[in-house]
Partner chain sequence: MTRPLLGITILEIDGPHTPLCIRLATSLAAKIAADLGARVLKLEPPGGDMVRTTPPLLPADGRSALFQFLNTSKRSITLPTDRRAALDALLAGRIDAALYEEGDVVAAALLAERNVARVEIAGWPESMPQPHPPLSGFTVLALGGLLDMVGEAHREPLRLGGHQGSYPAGLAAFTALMAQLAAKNVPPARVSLVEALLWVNWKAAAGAHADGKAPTRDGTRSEFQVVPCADGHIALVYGVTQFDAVAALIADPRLNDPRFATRPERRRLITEIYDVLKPWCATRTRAEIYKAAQARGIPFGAIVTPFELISDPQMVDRGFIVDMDGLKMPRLPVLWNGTGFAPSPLIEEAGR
Amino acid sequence: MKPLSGIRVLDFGLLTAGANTSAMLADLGADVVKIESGAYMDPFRTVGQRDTAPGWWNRSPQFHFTNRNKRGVALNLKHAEGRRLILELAKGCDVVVENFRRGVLERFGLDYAALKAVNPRIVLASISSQGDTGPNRLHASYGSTLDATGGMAALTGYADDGLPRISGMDVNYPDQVVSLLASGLVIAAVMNARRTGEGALLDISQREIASFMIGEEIVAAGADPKRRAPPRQGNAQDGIASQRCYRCTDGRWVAVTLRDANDEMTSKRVTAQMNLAEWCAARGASDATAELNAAGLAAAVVRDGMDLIRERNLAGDTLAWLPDGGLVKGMPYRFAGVPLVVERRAPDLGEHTNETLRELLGLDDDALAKLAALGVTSAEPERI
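Can you show the single chain from that sequence in the form predicted on its own?
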């Protein structure tokens, strides 16, 4: 039994912030039912498009990263019958995860008040850019804009150009962090709901979480209103003699930290008084790291994704492999004696609609045929 076996999640999560939150819960054993439709599918389905053959929207790598271990149900929220079925499904769920723009659930009549009316124990994890209240509640964002609004970009960058640096679309650091914290909040809320019989609305602001990650800097600024933000330092760090990356002869990089004057003396002994940059440039990254480590210095090869795969021997570790052999993001936790594996690839659009509606709502073939005829369960994208 996985830790969240017996928990059911109704998933409206999109992209990373929402869909990866529910993926964390699915990895832990929750039964996650992802809701999309031909009228509106997860935008990740269109990212990284590899071909134009029929069904290409089911082949996005990014979509597979954040939707493994889920089943997919097509229900059109723009249709009254689709909304009615959502509320029927909510009666048997513990959690709803969503990161729509603010106001979308209210317009569809699926906000927390409506969900609580049919299931008092429901937990709604409402993930948004700026939170459910306040003057900026309707603002949309990406991880890059959250770097800016949360204060991170004011601290990152290099001293020589003074420009702020953001984590970028390929990393979207705030989105990754919020999915980890949000999944923990959901678990705590479900535990409380099972104890008290009362659900909860979790108002999760990505900007506030981004600011939390640099909380000590914000507190320091608040303690001294005249204090200016510290200058950007690149790889440098206050109190550390030297902290830099050096390119080696094989094209790879080595990160080296010299903590104090003693480390600097040790470095000069190892390099025979050569400049560290020149010394590294004459060696392979692995050899340079080994020599520096042997002298007691902190040094490490800068690894890329393939390095990490090889060094973790992922071929023998099912944590990040799909059943068909493809790779997805691994899981950030393990449980002793409980294998956490990717048991199910990400679903095709609406792949499990009929079987799920039969199982959870008891619909028969006639009812399913009527829904299909009305377009409620259409799994063909209306717009590309």
Second form
Amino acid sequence: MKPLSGIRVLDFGLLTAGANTSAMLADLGADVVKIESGAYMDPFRTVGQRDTAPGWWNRSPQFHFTNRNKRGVALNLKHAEGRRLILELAKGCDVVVENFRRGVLERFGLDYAALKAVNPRIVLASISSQGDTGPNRLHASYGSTLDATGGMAALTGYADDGLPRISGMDVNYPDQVVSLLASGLVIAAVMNARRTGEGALLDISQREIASFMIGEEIVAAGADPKRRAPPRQGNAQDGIASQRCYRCTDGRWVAVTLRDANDEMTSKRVTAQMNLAEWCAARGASDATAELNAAGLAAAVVRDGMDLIRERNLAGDTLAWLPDGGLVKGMPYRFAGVPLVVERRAPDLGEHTNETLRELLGLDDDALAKLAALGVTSAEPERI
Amino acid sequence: MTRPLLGITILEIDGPHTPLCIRLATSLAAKIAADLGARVLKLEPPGGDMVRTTPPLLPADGRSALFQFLNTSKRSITLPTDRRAALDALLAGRIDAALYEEGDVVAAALLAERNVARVEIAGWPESMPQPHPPLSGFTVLALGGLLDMVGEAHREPLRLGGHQGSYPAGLAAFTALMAQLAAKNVPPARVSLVEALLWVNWKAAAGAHADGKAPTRDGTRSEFQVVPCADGHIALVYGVTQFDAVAALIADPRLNDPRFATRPERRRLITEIYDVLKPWCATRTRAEIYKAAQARGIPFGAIVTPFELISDPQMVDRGFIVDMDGLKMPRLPVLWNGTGFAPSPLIEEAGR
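Form predicted on its own done; form predicted in complex with the partner chain now:
Next comes the full complex, and the chain you just saw is listed first.
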């Protein structure tokens, strides 16, 4: 039984935070209809551009990672007819997900009030950098901006140079955690809407999520003047006796946590009283890890991206391999007896426009031809 | 605004031998449900949850700030040594769903017997051959490939601040819990810390798969760097098409050098570019730089401490940090029809 079967999602989600929230709902059984247009594509189609041959916008790996299990519809919101059709679709949807710049949805007449007017049960998940309100509501951010402004970077860095560190463009950590929470909030809102008949506007601030991820540090800093200007402490951690990475003979790093004096004694026993740095420097990373683990210590070889795609037991269900060798995102959890299945690869721009408008709105060939002639359903990128 | 999970009862079953990194995930998932209005019974093992004594500790009374953050809006019951009987009695009442932890055979058996909707929080993926080595939040970051992504290329990989080895799994467990409640007979779910972290770090896998080479930490060789400014630090973050906008902001003719015209060349010459950016930042404050950049749509970010968040105008305007029994406590990061859900302190019930 898919937990969200029968739930339909209108997906304006872009890049990771938005598009992946809808993807998680799709994995749980929701019917997700992704709306783009030739006038405005998910930027992941461009960010991940690999070539310049026609159809390049359908080949971005990043786009494929975050949009599998969805159908793709092209509807131009700049066109009155496009906006009218969105409201028609919204009547039959349970959820709308969006992470446009603030103000875009209002400009198109598709804000919560407009959606609610056609469907009181609708749940609008509005995901933005700073939230829908407040003096900074229009401020732009990338994930790594929020490492800084959310408070995590101040707690990240080497002890010697004291420079705060961000997760960087190949991680953008704050972007990645948004959908893990937002999809759960949407499900809670849908359950509530079913019970009460009333939907909800979920105003989700990515910066607040970034700060929530270090919530205990806010509590501590608010109560303890000594924590107002936190020093960077490398990999060390309060309450942990010793924690750092050691370089081994093969050049690889091993991460080791010694929780307390007992762990430190165990480590001394394993290394025959040598310090861990010298001991690791004299052996390979896998051997060092195996010996430390066998003694009951938490140690692991630091993996890189190549390891993640090679070690399939380690990746579990988080990566999904397609029959053609392609790789897309899997799920962060598993349900007993339900293997992860990628039922659809990510849609080409506008791939399911006609079949979706036929099925959901009952449009006939004439109506579809008219929309195409007006350019409402054009799936050719207007500019790069 | 009535809280959306009002009327739902959830058990958070803290196992007697659970590692700290797993407990942090379990408690975070249950906390979110509790702040959303669910009645969450936190069942602590005999002797109590070890997070009660885990730093950071509050100077006034030695309570754990971490415990306070992770256990808002719950009710806590400490189970006696005979956990089975106590747990069995609790499960005889109406329970909508339960969170429990790997290795808690008592809870696993009782929940299965009564077919309770449930989410198990574990360390390793189920697909990983046994025995599973011990884990810490730090080694989870190593296994998920996130350590490899942060820091300087030739230096020790760096962990992100806080408990990021645990919290992504906590969020995933919350969402899995909501999926359990969304329909009848949803199969039990399992979340592992390693899988959740690896899932978060998907760009490392995507990059490796697309290029045959793993993206990795490049610290002060990166296009995005943190640099000192007059009153702290600023993260220079901008879009790949925004270099001209950055050059216009800094207004130093050296940035108009034709050698900086293409992105691959800019990446190669990044040190020269930062040689221009750094002195400009050094004489200006975080607020000046942030404001000037935002005015041009450039997403630079000021480095802000957790303490500074408490008085941050945006955070204050949205009521993100609330007073809870004298503590500054972040609320859930969502406004629900314009309302924030203020967390309340844990209620300690007598043991059973």
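Since the structure is predicted, the reported quantities are computational estimates derived from the model, not experimental observations. Residue numbers count along the first chain shown, from 1. Between two forms, the rigid core is the largest collection of C-alphas that superpose within 1.5 Å.
A movement of the C-alpha atom of Pro332 falling short of 2 angstroms is seen between the two forms when the two forms are aligned on their rigid core. For Gly134, the Cα coordinates differ by under 2 angstroms between the two forms after the core has been superposed.
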